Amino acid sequence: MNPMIIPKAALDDWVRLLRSSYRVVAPRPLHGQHVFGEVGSASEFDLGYPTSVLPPKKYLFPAREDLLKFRTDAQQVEATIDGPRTVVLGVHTCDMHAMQLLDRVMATGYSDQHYLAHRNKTTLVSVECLKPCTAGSFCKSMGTLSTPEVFDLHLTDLGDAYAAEVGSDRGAALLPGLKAARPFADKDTARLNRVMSEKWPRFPLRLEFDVTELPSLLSTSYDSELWKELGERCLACAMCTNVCPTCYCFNVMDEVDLTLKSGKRLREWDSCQLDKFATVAGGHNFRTARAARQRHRFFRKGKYQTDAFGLLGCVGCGRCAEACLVHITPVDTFNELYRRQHQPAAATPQGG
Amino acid sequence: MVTALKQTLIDPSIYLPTYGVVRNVRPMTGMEKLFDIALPEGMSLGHKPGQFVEVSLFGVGEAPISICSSPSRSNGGFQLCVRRAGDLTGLLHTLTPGSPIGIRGPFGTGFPIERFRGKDMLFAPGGLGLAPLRSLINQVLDERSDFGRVIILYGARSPAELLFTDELAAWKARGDVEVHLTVDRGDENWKGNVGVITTLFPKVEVHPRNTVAVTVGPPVMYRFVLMELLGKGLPDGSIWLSLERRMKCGVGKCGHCQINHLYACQSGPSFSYAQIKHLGEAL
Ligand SMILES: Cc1cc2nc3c(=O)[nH]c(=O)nc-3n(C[C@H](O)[C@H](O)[C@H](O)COP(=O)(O)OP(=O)(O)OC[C@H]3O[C@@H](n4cnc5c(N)ncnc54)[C@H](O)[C@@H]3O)c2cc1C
Ligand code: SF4
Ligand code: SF4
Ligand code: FES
C-alpha cells in the first residue's frame, strides 16, 4: 500500500475515530518526563517526545498480570487471558525492535499464549526518531534507529503533517473512517527523503567498534576485571532492569481473597540484579556477586539473546543509562571492555 | 486414547496446572515423604528419567519437583520424593491421599537412557539426589539385560537420612548390583561406611570406555565427585548431573534457572559434564 498523509490537524479527529474501538494510548507528559497511558484527545499526548519512563512493552507484557483464577474450596482452576484491543500511538523503533525480540522469544518453544493474546490485540503505531533523545541513547550504534519489520503503521513528522507507512491489515484498518488522510503526492515523497536524509547525521555513533563484534567481544570478557569493578558500584537496586524494554524476566506468586476460598495466580517483573533471584531451596545462591549478576545482565543484552534468538539483546534506548544513580551503562561497559581488549592498560606512553 | 499430560499445556496457557490426585503418602525420613500422584483418567505423564513437573497447591505456589518413579513402572500414575524446605513443600507434607494437587509438565531434556544401553552404569547419588536418580535407575533395572554392571554408590548425611532403604537392600540383594552406601556420620546401629560419598570410589573399579557415570546431589558435591570421575578416567561426555536451579514457570521464559546462555529447565537439568565444564555458572 502506498504512503498516506495524515494532516496534524486531523490528530484529534484520528484519536476520538480510534476511541471508538480501541483503547488509545499515547506518551503523555507528566512532571517533565513522559509516560505511555490512556488518552482521549490529541491535546493530552507528545508524538515528538523524547523517552518515555516506561517502554510500552508494558501493554504487551504488564509489570503485574494474572495469570489463573482459582477456588481454594473446590477443583477449579482457569486461565486468566484478556485485555482491551489497543492502539499503542508513538512507538520509538528502538522499542520496536525490542518487541520484535519479545515476540520471537514468547513463541518459541513453549508459546507464552498470554503475551501473544496481548500481542495479537495490539496495534503498533511506530514514529521515526528525527533526533537523539536522551544523552543515554545509542540507536545509531545498535542499529535501531529504523523500525523493524513488525510495525503495523509507522509515521514520520514532515512538519505540518506525519507520512504514514502501513505495514500490515492491523495497521491498514486503523484509517479508513479519516476523512482528511489523503494518498502521497510527489511533493510528499521529496519532503519525505529531505528529512529522512536530514536525520541522519544528527545521531552521533556511540560505540567504538561495530555492534556484529560485540558477541565476540563478550565471549572474551568472561574474566575481564570490569565485572569486578561494576560489581563494587552497582546498588543492586534492579532500576536498570525495571526500565528496559528487552528484560522480560518474572516471578510468579499466589494471591488469596480475604475470603480464602478463592484467590489468583499472577506474574510480576523480577531482576537479575536482586540478590535472590538465582537461590533455591537450603539456601544456595548461584549468583551471589553483584559482579556477577552485572555480567549476567550484560551477556544477557549482548551475547545470549543474539546466540539464541538472532536478535540483540539491547536496544540502545538509553533508559538504564538514565536510571542508574550509579552511572553503569552499556556504552560505557561496551567501549571499555573493547578498549581493554585493543589497548591493554599497560601500555607506555609513545614519544617524549 | 491416551492424552500425554504436556498437550494441555498448549491450550488455553502454558501456566495452568491439570488437577491429579494424591493416592498414596509414605513418610521416609523426618524430611522427605513419597507421594504416589494419580493424573486425570486418559491422561499420562509420559516422562523420561530425569525430568521434573511443576506441582502446584493453588494459594501457596509452585515448585519444580523430580519425578523419582521410573516410566516403566508408571502404574497408572508417578512417584515425587519431597523434603520440607519451605511454603509448599511444607504444606505438601500434610497432604493426606484423595487430597487434589496440581500438576505441569514435565519439563526438561531427562537423560539420554538410549545412548545408555550397552554400558556398564555408575550411579553416584548424594542425598536427596537419589530421588530422581531411581528413575533411571529402576528402569535401567527393568531392562537389566541392556546394560553392563550396575554399580550405585549413595551417601546421606546420617543413616536415619537414607532414602528409599528398602530399595536399596532389594537392589542389593539382587545379585547383579554392586551397592555401596556411606553416611557422613554414622549411629550406634551403624555398622557401614563412615565418610562423605567420595569414600566409596576407591571400593570400585570401573572400565572408564565402557562406563557411564550419572550423579545427582546438592552442588557441593559435584565437584569432588568430579575429580573422582575424571581420576578413574572417564570421558567428559560420559558423565552426566543433574542441575538444580531456581525456577518460576519451567518453560523456558522466567529467566530464574538460567546457566550462562542455557536455560536448566529446557536444556537440562540433566548436562553431561562435556555440555557445562565450560560455562562459569554451572558449578
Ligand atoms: C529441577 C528441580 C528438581 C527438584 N527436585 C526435587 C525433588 O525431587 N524433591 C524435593 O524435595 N525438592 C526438589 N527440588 C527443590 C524444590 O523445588 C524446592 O525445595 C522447592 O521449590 C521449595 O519450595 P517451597 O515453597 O517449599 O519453599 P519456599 O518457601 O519457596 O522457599 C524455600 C527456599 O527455596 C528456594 N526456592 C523458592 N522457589 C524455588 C524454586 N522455584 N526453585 C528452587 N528453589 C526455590 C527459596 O529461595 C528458599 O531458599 C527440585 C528443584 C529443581 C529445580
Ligand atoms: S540495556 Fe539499557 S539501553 Fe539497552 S535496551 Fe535495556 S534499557 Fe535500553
Ligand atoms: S540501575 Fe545501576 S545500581 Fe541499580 S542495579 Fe542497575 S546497574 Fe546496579
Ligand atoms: S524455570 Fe523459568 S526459564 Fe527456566
The other form holds:
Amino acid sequence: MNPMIIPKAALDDWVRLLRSSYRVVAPRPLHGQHVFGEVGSASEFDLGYPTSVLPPKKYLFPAREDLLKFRTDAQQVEATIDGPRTVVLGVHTCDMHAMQLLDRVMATGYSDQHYLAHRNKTTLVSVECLKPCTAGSFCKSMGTLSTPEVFDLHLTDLGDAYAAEVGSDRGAALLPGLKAARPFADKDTARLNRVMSEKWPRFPLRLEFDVTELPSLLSTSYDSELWKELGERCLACAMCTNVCPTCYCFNVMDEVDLTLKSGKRLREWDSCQLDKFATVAGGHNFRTARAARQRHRFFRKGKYQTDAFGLLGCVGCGRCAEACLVHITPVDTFNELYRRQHQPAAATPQGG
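Moving from the form predicted in complex with its partner chain to the form predicted on its own:
Only a single chain is listed, so you will not see partners or other molecules.
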C-alpha cells in the first residue's frame, strides 16, 4: 500500500473510527510527564511527547498478569489468556527496537504464549522522532533512531498532517473508513524528504566509540574497577529496570482463595538489581554484591542479548538515566569503560 496523508484535523475522527473495533492507547500528559493510557479522543494525547514514564511494552508484557486459574477440589487448570484488540499510537522508534527484541526473545525456545497472544492482538503505530526526547536519550548512538520493520503503521509529522507508511496488513486495516486520508502527492514527498533531512543533525552521537564495539568492550572489562564504584553508589531500588523497555524478568506466585478450593497463578515484573533477586534454594545468593548486579545489568544490555539474539539490549531511550536517583547512566558507564581501556592514565571515577 502506498503512503498516505492523514490531516491532523482528522485525528479525532480517526480515533473514533478505531475505537469501534479496538482499545486505543496513546501517550497522555500526567503531572508534567507522559504515560501510555486509553484515550477516547485526539485531545487526550500528545504524539509529540518527549518520552513516557513506562514503555509501551506494558501492553504486551503487563507489570502484573494472571497466567492460569485452578481448582484444587476438581483438579482443574485453565490458562488465562485474554485482553482486547489494541492499537498503540505514538510508539517511539527506540521502543519499536525494544519490541523487535522482545518479539525475538519471547518466541525463541519455550515461547511465551501470553506475550505472543497480546502481540497478535496489538497493532503498533510508531511515530518518527524529529528531536531528542530528553537529555539522557542516545538513540542515534545505539542505531535506533529509525524504526525497524516490525511497525504496522509509521507516522511522520509534516506540520499540518502526518505521513503514514504502512508496514503490515494490520496497519493497512486502520485506514479504510477515514475519508480525510489521501494518497501521497509529489509535494508530500518533497515535504517528507525535507523533514527527514533536517532531523538527523539535531541528534548528537553521545558514545565516544562505535556501538558495534560495545560487546567486545564489555568482554574485556569484566574485571574493571568501575563496577565496584557503581556498586558503592547503587541503591538497589530497581528503578532502572522498572522503566526499561527491554527488561523481561518476572516472578511467579500463586494466590489461593480463603476456601483453599480455587486460585490463580500470576507473574509480575522483577529486577536483577534487587538484593534478593538471585537468592535460590538454601538461601544462597549467587549475586549478592551490587557491583556484580550492575555489571550483570550492563553486560545484559550491551553483550548478552547480542550474543543470544543478535540485537542489543539497550535501545538508547534514556529512561534509566532519568529514573536513577544516583545518576548511573549507560552513556557515562560505557564511555568510562572505553576511556579506561584507551586512556588509562586519564581515567577518573564516573561522576568525578
